[in-house]
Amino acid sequence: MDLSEYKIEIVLSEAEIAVLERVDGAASKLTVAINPLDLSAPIPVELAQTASVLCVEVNPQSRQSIARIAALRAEQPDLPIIALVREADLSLVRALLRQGVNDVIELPLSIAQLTESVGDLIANRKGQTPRNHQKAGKLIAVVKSIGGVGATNVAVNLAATLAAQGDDRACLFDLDVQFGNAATYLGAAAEPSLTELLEGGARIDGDFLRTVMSVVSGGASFVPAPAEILPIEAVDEAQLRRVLQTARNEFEFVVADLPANWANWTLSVVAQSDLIILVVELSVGSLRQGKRQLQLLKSQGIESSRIAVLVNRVEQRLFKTIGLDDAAKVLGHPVQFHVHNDYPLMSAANNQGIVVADLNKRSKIARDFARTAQAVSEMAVQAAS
């Protein structure tokens, strides 16, 4: 791709310009202009109007540098914006992404990294409708309290139920790069997989995404976990963020099934998410770990309104030791959803590679997922507004 025809305006303070590596336009294939500007100064209107991509320094110690990003996005809704931040923490990245920043690059600025990011932005925008006309789909992250609570089955059936109302309504990503098993539950091929997208670089766009996806039981589009086990930290956070953003441009709902272990990139996914569903069971171990998961999410600056608790495999018994009200008290968070236990039906669906609604739409568990999907869609929209 020839990037020389695009004008890249970079806004930096004098301190960052002093340590900026030499910008070689020929080597970087970019047409770059460096603009010295104090962190507290607003972005000049002419820069925003003439730039193909605008790169702006943000310093968490300067409220004005953060506020000007929001003002810039309000004035230029279609302009690609890259935030340049030194030692950015997750809460700041999340805040910038929610303000409409397209990408975040660490300072001191690397021209190689800038070239890759700009190429990705340009490739994604080619042939697409303007930003404010894209789907701007809602990202829903499914998090497990502990392994074995059935979170993957929740993600699979939730995505299918969301997808049932129309084409391109929902897709599912199995992001458990070590033990992902959603492909087995859906009777889907293991390849192509998430690996192709993580290695796709700047080529990622809607068309590329669909070459990796398959349409599975229930009508959802699906990206399986890598066929080979990857180290948990091997995932490129920036690349995954671009993949998920591309999916959000293509689908109304993007459901991400996350691994049990936390890493920087998994925290980044929940930070970007419009809604996080924490799946627990009515057991002491699950509720104890669920409480710890809630504390972690809230420590990352995630509002309680963006977190929903789903209790899975609820038994209907005359005498029970732990109920939904007890779970809410232990967690210190309301229980928004619950799904009844129907092991025979769920097991039969898994063995046949289909979702429960395709096996028995009138079953209690299928109706639970239908009610959950309806409420989840409303909560995700509300949380994003």
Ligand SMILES: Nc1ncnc2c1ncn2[C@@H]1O[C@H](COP(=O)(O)OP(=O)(O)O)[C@@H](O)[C@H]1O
Given for the second form:
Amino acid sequence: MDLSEYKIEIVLSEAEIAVLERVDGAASKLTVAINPLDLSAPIPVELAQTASVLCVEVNPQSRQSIARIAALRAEQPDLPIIALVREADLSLVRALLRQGVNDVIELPLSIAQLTESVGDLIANRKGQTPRNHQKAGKLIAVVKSIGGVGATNVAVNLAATLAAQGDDRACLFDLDVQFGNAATYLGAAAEPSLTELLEGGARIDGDFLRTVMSVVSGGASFVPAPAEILPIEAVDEAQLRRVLQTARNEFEFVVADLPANWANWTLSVVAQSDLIILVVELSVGSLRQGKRQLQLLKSQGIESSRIAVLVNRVEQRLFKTIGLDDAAKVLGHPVQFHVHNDYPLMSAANNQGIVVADLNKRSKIARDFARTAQAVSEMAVQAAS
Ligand SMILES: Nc1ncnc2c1ncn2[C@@H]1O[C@H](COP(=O)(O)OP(=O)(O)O)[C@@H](O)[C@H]1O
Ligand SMILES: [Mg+2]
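Follow the form predicted alone with the form predicted together with the named molecule, if you could.
Expanding to the full complex; the earlier chain stays at the top.
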């Protein structure tokens, strides 16, 4: 792709210009213009009107530098905007993305990173109407109280039930980079995987994404976890954000199975999510850890309305030790969904590499997932609006 035909306008304070990497004209594929501007000054209208992509410095210390982004977006709904931030913390990144910024890049500015981001923005725009935030697919993150509660099965079956509603409705990412086993449950090849996408740099677009995806049992398009165990911190947060954004341009629902451990990038994924499903079991250990997970999510500024609790493996017994009401009380959060316990069916489905609906559509758990998917799609749409 020839990026030189696009005009990249960069707005930086004098302090950041002083430490800017020297742009070697021959080495850079971009046509870049640097515009010195005070952090508190509004963005000149001409600049916003003539830029193909506008990169604007944001400093959390300067309220005006954040406010001018909102003003810019309001005036230029279709302009690709990249925020440039020094030591961006997660809540700021989240706030910026919510204001409609298309990407966030860390300062000091690296031309390589800028080239990657611009390439991605322009590729995503080709042949389609400008990216409309209302139209973006919904991101649904599946997290768990502790390993073994059935989160992967929830993610897999939920994605399948959402996918059953039409072509390109749903895709599934196995982001459990160390213990991901969704591919096994789905009878899918282990490669290509998330690794190709994380290493794909600026090549990430809808077509590239689909070369990595395979359509699995139930009809969802699936990206397996890396075949080799990655150190949890090795995932590049910005690259993954681009990958997920691309997926949201292609699918109505993007389901992500997250690891049990938190890292910066997993917090970023939940921050970007329209809905977070916390999977727990009715055991003391799982509920206790579930409560801690909820506290963590809330401490990240995630509203309760974006979190749904799913209790898995519910027994239908006359005398229950812990019921759904007790779970809600312990968690301090309502229990929105539950899935029954059916180990024979679930393990048969897992062993055959198919989703439960493909094994027995009329089973209780298949119906549980169908009901959950219906409510999840409604919740995700509501949370996003
Ligand atoms: N609703 C269920 N009923 C019975 N067994 C289940 C159910 N959900 C999951 N399991 C079983 O629990 C085990 C762990 O499931 P998995 O989805 O891999 O958990 P996690 O991803 O939370 O570690 C698997 O053996 C699976 O078959
Ligand atoms: Mg799992």
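Take the two forms, find the largest set of C-alpha atoms that superpose within 1.5 Å, and that set is the rigid core. Bear in mind the structure is a predicted one, so any value in this text is a computation, not a measurement. Numbering follows the first chain given and starts at 1.
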property	result
Core-superposed comparison between the two forms, residue 13 Cα displacement 2 Å or beyond	yes
